[in-house]
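There is one chain below, alone, in structure tokens, taken in the form predicted on its own.
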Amino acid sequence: MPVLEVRNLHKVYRSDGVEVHALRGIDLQVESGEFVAVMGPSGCGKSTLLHLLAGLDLPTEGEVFVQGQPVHQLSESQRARLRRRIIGFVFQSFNLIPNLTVADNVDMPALLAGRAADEVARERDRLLQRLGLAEKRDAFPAHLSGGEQQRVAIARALINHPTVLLADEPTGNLDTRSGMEVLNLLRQFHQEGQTIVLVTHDPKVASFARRVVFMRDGRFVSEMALPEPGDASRILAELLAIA
């Protein structure tokens, strides 16, 4: 059984009596362990395909599963208990707390899970000194980079071990080398079994995944598999030929 999958989805977003279609009839599988990327131009459809996985939003048609679970038919509640479980979404823009420490941050969604603090404290300072962060723990957000904060994001998205990670354009505000730092350890926690679907417009954000589906207007227009890191400059330039 996939992971993920999607079939004939569509959405379409209604303002002042127009209709403006976001997806068209979108089909995807996504299995275990899988690194996907879904690369296409600003406003093709990316971004809300990952929150529809994510069942932050509904699809106006079609279905969305996650782990065979049927997220288009849950209510908010137990779409908001799937994510706490078994989803962690990094956004583009961090969505760290402002008033809460980075380890307060981080504890969120592991405490609201039911979890005994003291386990969500050994798992948060494991996660924040593999992330760079151990002395992070007690600053606040704003006392932060771009790629600490989202270093941050990405430790609060695994507390819970979730069976997917989703990520909207991780690197979309960050420098060259923040970037390169997030999508290395991105590529790091695949390498160790962690299933991730990751949607951007940037070629070399797309050629740290394994699998890469090219969007259009709303629709699938192509994918390829990618070989495993090596080549970086082949890679790009056959992404750039289909894109």
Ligand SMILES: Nc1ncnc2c1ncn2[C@@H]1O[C@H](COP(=O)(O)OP(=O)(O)O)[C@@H](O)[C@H]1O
The other form holds:
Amino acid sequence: MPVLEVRNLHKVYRSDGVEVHALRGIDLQVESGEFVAVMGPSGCGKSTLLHLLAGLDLPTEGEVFVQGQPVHQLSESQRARLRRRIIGFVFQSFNLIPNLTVADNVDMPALLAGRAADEVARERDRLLQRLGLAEKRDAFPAHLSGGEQQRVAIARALINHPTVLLADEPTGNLDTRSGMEVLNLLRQFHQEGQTIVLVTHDPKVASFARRVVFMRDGRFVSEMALPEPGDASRILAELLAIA
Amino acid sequence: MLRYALLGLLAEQPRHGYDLKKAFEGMLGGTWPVNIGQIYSTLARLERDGLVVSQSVPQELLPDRKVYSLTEHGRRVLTQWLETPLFPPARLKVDFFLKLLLARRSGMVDVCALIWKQRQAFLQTMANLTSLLSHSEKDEELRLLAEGLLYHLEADLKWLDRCEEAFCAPEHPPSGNGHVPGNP
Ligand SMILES: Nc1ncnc2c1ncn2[C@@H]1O[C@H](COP(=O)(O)OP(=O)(O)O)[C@@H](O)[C@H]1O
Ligand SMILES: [Mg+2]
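Alt. form predicted together with this ligand, vs. the form predicted on its own above:
Now the complete complex, all chains and molecules, led by this one.
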């Protein structure tokens, strides 16, 4: 069974009598352990899609199942519970809580889920270590670089071992180097089995995924598999042939 | 390259040698002049290989002139060349642009499908490069080479987006490659 399944998803925004058809019939299945990138130009509906997957908003039509649960039929509080336990979300603008330390930001969803504080602290320290943030444990978000803030957001998204990690333009506010660091970390978590769905307009970001779905104007128009890149020596030979 | 250009122009309509020279140079805005001898020697090789056939057409006062047209075999060879994405990115602008022009003129393959295939080929190369970057933290020279190629690829992909905007209807379903999830 796919960990994430979407059927005929439509979303229409209505404001001041104006209708925007942001999604026009999206179908998607994501299997456990996949790393999928949805790629398309600005305004094509990527964030809308991700918000519906996370139950942050409800579709106008269609169905969303996460681990078999019908997100589109759940109440607000049930969806909040779902987000804490089985969905991790990483935003373009980090969305850390400014008056909480790094540690408290990361602990928050775990404590809300009712986990024991000492177990949470151990796990958080391990994650921060892993993400190169051990020194920053007691710092406040304002004192961190963008790349560091996004790595904290990743720790927060992973603390409850989500079934699927959703990321909306996770490198959109980062310089090239820290963007690559963040993507390399996502790639490593994927290699350890984390299911990831990422949306982006940037082909370089999408190229970290193993499957790319192309989106235009609220629809999926094409998709491709990106086979695991070959060994370095073959890639190198290819590079030198062009250089 | 010239060989495929001639095939593409003959797919549009049968032509004689001088007409081909004019059409080829016109297509590239005069940036790539060819001499008529090159055209005729290329045509001779194409005819020998069975990709084109010629027919003599009598002219008043002048010697007969040969009009060339594409054979079925020539069509297949041209289609195959048009449909093969370029790996890796070197000379994209010239080679791929020529394919676009010839695909449009000959009408033999779907221009949008061509753009999609090329985009996918670039994305695969990009994935190879980013993977190489993650595995070459210690080799600064190799990193720089990979980064340089990535910048080129990024520019090429942006340019493909522009080609798509210009030549493909919105939501144009890319035919003949990749499958469209969920759509029958
Ligand atoms: N809350 C909203 N109210 C009205 N229109 C919206 C809202 N959110 C997004 N839109 C519109 O829906 C379309 C898709 O937006 P979005 O999902 O943010 O695209 P993307 O993330 O691909 O840039 C756009 O036309 C956008 O203006
Ligand atoms: Mg967005």
